[in-house]
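As structure tokens, one chain now follows by itself in the form predicted on its own.
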Amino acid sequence: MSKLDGARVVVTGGAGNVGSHIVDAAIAAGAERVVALDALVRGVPENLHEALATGRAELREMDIRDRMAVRSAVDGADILFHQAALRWTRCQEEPRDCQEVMVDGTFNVLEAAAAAKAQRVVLASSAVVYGEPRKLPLDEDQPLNGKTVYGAAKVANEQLARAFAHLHGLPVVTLRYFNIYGPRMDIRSDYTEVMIKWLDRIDRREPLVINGDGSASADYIYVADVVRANLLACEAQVTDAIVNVCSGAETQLRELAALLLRLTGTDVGIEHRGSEPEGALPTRRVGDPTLATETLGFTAETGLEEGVRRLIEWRKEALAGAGSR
């Protein structure tokens, strides 16, 4: 029997891309009650429409910096998925906000989970902690060489989770996400990801802009695979683990741009401008999924072409729905 069957579940960042999908998956797995906590900075209530309609999910607008509110919301929880975070660009612009939300807020969440004697905490980290790689593919034993405020906060999150695991016997699995994409990505704010920015340009019949020659690469992981990794982490027989959640496939920016043009059937082309800003992103990134397979039984299932096709279809429907309101 799944640990989620009949469980009381809390998901921080529960109205966001990954968080809202976890809410859906927890309900499908038989959770008795799922509480989504979200400050609604990046998350949107519409992502939870289907979950709320079941009567087994609840959305609470909450800032995880509020220690007592977090303690109250987590009280009685069996499983906690901690997904709440600021976007990395916001962290660079407002480092104090990053510290308060992602470090102090995460402490509040872990403290509340320990007080509730939760059976499992699954914590979202990021491949940003690796920074510029010493070797590829990136495995979990690589030195942490990140230089961003966001990356520093994620390292702090990992170490806090490890400390709580040993101090309170809190079973924690930390997942280092690589580049997540798929339905429910942010398509409305000023801080959208590159795929969304390019699809916006395609709609405007403008060329896709790449800084540099387009050889910079990333490891793209479809959101449904990320959610499945979270559910597998609930069942894993480990009490303190950090694993990559990645596809293990390296994709250059120019390859991604060409794929978007082909799948949308457009000929706006690609425009190269200057060079990639130094230190903005690693020049290459691809993860090693071996430990996730061994520890969680996880392997990514959705290929990039199929995943991007699903993203394009979802975005078209989402924009049409927004326009009709």
Ligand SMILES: NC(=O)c1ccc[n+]([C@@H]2O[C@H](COP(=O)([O-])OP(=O)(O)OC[C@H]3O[C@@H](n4cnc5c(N)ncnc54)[C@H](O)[C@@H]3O)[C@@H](O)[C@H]2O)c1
Contents of the next structure:
Amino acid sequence: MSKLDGARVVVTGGAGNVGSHIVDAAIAAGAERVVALDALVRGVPENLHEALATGRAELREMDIRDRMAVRSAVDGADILFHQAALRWTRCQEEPRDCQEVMVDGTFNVLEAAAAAKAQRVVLASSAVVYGEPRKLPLDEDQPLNGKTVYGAAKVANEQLARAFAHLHGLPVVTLRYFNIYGPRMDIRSDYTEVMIKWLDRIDRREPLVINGDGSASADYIYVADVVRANLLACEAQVTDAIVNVCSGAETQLRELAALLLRLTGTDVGIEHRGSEPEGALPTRRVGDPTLATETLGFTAETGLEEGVRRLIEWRKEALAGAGSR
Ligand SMILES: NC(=O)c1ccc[n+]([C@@H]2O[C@H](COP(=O)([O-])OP(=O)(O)OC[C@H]3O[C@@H](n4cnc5c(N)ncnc54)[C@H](O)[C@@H]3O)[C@@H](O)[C@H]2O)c1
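Pass me the form predicted together with the named molecule as well; I've looked at the form predicted on its own already.
Let us now look at the entire complex, which starts with that chain.
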């Protein structure tokens, strides 16, 4: 039987992309009650439309910086999925906000989970902790060379989780997500991901802009796979584990651009401008999924072509106001 069956579940960042899908999955797995905590800085209530309609989910608009509010919301929880975070660009612009939300806020969440004697905490980390890879694919033993404020906060989160696992016997699994895409990605703000920016340009009949030759790469993982990794982490017997959640496939920007053009049937083309910007993020990234398979039994199932096809369909419906799935 699933640990989620009959469980009281809390999902921080529960109105966001990954968080809202976890809410849906927890309900589908038989959770008695799912509380989505979200300050709604990026997530939107529409993401929880169907979950709220079941009568078993609740959206609590609150900030994880509020220690007492977190304590009260997590009180009585059996399982906690911690997804709340700021976007990495916001952390670069406002490092103190990053510290307060992602480090102090995560401390509040772990402290509350320990007080509630939660049976399982699954924590969202990021491949950004690795920074420039020493070798590819990135496995979990590689040094943490990240140079971003967001990455530093995620390292702090991972280490706090480990400390709580040892201090209070809190059963924690930390997942290092690679580049997530799929339905419920942010399609409305200025701070959105490259796939969405390019789909917007395709709608405007403008060429897809790539800085440099487009050889920069990433490991794209479909959101439903990320959710499945969370559920497996919830069921796993391990504790104090840190694993990659990646597809294991490296995709160059120019390959991604070509795929979007093909799937949308457009001929706006690709425009190369200048050179790859010197940035805080690495130019190549691909994860090694071996440990996730060994530890959690997780392997990504949705290929990039199928996942992007579903993203395109969802975006079309969402922009037409037809729903948020
Ligand atoms: N999307 C990716 O590619 C990616 C990659 C690696 C790691 N991650 C991590 O995965 C998790 C989920 O990411 P996502 O893509 O669903 O992001 P998201 O922005 O859609 O969701 C995060 C949610 O946290 C909420 N939030 C922010 N500050 C808060 C606060 N102070 N109190 C309460 N809620 C707050 C936001 O409103 C948002 O709904 C995050 O921890 C993120 O850092 C994401």
